[in-house]
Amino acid sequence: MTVSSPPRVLTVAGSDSGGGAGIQADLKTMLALGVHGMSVIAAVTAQNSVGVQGYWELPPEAVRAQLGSVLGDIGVQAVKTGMLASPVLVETVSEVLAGVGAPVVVDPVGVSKHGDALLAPEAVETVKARLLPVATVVTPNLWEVSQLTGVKVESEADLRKAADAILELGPAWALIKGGHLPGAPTDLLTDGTREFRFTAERHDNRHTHGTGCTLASAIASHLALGEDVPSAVEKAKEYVTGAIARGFPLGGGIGPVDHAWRWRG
C-alpha cells in the first residue's frame, strides 16, 4: 500500500501553555482540517484562562534555525504567522519568508484575548515595513487595524476603508474581522478589486480563546489543500464559527474554542 503525505503547513508563533491559542491552537486546527502541521516557536508564554502572566522570546538564531530545518528538508505548502513579539524576530521571520514560494497568512497579533500585550510597541513599524509585504492574506481584528493604520472601525461601513489601509502596506489580500461590531459577525475580504463579505451566526458563548489563531491557521490549511483565497476564507470561517459555538469552560476565566467540534459531533 502506498501512503501519500498530506499537505504541509507551518506555523511561526508563540506557545500558549494553556493550550487554547498560539502554536497549540494552530496545530490542532491543522490536524482537524487534514494537513500536516509543523511549528517554529518564536516565544513562550506563561498563560492560562485568566491572562498572560509573562512571555519570553527565543533568540533570533533559534528561530532562524527552526525555519531552516523545516524549510530545508520538509518544505511547506502554506505558512501562518502569529505572535512574533519583537522587531528582531519580525525581521528574521520576514527575511526568510520572503524567499518561500508558498502562501503566507499573517495574523498580526498585538494583544491576547485578555488584553495582554504580545508585541513590543517598537515592533509595529517592523511588522508594517517587513512582514505585511510578504503576506498573501493579513487577518487583523479591529484593534490591530487601528494599531497598524490608525483607522477606527465603528460600523460595518468602515470595513472597506480599513481593508484599503491595510492593503497599502503591501499584502495581496486583507481580511478585516468585524466580530467585535454589533450584529451578526461580518468579515470583509478584498484584494483591492474584488470584495467578499462573510457573515455568520453570533453565538452567545464567552469561551472564545484562540479564535484569531484558529481562523488564520484554517485559512492557511485550506490554501495548502488547494483552495483559492476567497474559498479558503469561506471554509475557515465556517470551521471557526463551529469551534466558537462549541467553546468550553476551562479554568477560572475564558475557555478555548473547540478545535475538535466536528469529531465530537
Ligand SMILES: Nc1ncnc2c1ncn2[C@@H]1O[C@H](COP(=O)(O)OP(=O)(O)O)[C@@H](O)[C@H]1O
The other form holds:
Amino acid sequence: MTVSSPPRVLTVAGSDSGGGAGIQADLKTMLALGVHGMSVIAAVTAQNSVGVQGYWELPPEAVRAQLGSVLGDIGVQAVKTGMLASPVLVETVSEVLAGVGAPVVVDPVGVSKHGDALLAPEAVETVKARLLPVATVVTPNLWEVSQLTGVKVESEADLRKAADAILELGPAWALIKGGHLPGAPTDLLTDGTREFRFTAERHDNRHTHGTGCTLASAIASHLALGEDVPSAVEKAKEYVTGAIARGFPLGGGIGPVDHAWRWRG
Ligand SMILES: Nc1ncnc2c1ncn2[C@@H]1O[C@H](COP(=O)(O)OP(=O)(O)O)[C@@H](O)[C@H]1O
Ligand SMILES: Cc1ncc(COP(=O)(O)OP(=O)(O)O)c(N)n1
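For the form predicted in complex with this ligand instead of the form predicted alone, what are the coordinates?
Below is the whole assembly, all chains and molecules, this chain first.
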C-alpha cells in the first residue's frame, strides 16, 4: 500500500511552555487541519496562564540551521512566522524566507495578551523593512497595527485605513484583526484591490490564549491545502471561532483556546 504525504507547513516562532500559544498552538492547529506541522524555534518562553515570566532567544546560527534542515530535505507548502524576538532573528528568518518559494503568513507578534513584550522594540524597524516585504499575508491585531504604522483603529470604519498602511510596507495581503473592537469580531482582508470582511459571533469566553497564533497557523494550513488567500482566511476564521467558543480554564489566569474542538463534538 502506498500512503500519500499530507501537505507540509512550517512554523518559525517561539515556544510557549504552557502550551496555549506559540509553536505549541501552531502545531496543534496544523494537526487539527490535517497537514504535517514542522517547527523552527526562535525563542523559548517561560509562560503560563498568568503571563510570560521570561524568554531566551536562540542564536541566529541555530535558527538558520533548523531552517536549512527542514527546507533542504523536507520542503514546505506554506510557512507561518510568530515570535521572532530580536532584530538579528528577524533578519535571519527574512533572508531565508525571501527564497522559500511558498506562501508566508506573518503574525507580527509584539506582546502577549498579558502585555508582556515578545519583540525587542529595536526589532520593529527590521520587521517593517525585511519581514513584511516577504509576506503573502500579514495578520496584525490593533496594537500591532499601531506599533507598525502609527495608525490607531478606534472603530470598524478605520480597518481599511490600517490595512492600506500595512500594505505600504510590502506584503501581498493585509488581514487586520478587529477582535479587540466592541461588537461582533470583524477582520478585514485586502490586497489593495479586493476587500473582504469576515465577521463571526463573539464568544464572551475569558479563555482566549493563543487566538492570534491559531488564526495565522490555520491560514497557512489552508493555503498549503490549496485554498487561495480569501478562502484560506475564511476557513481559518471559522476554525479559530470554534476554538475560542470552547476555550477552557487552565491554571489561575487565561486558559487556551481548544484546538481539538472539532474532535470533541
Ligand atoms: N471573543 C471573541 N470571539 C470570537 N472571535 C474573536 C474573539 N476575540 C478575537 N476574536 C477573533 O480571533 C482572531 C484572533 O484575533 P485576536 O484575538 O485579535 O488576535 P491576537 O491574539 O493577535 O490579539 C480574529 O479572527 C478575531 O476577530
Ligand atoms: C511564544 C509565544 N508566541 C506568541 C504569543 C502571542 O500569542 P497570541 O496567539 O497572540 O496569544 P496571546 O498571548 O495574545 O493570548 C505568545 N503568548 N507566546
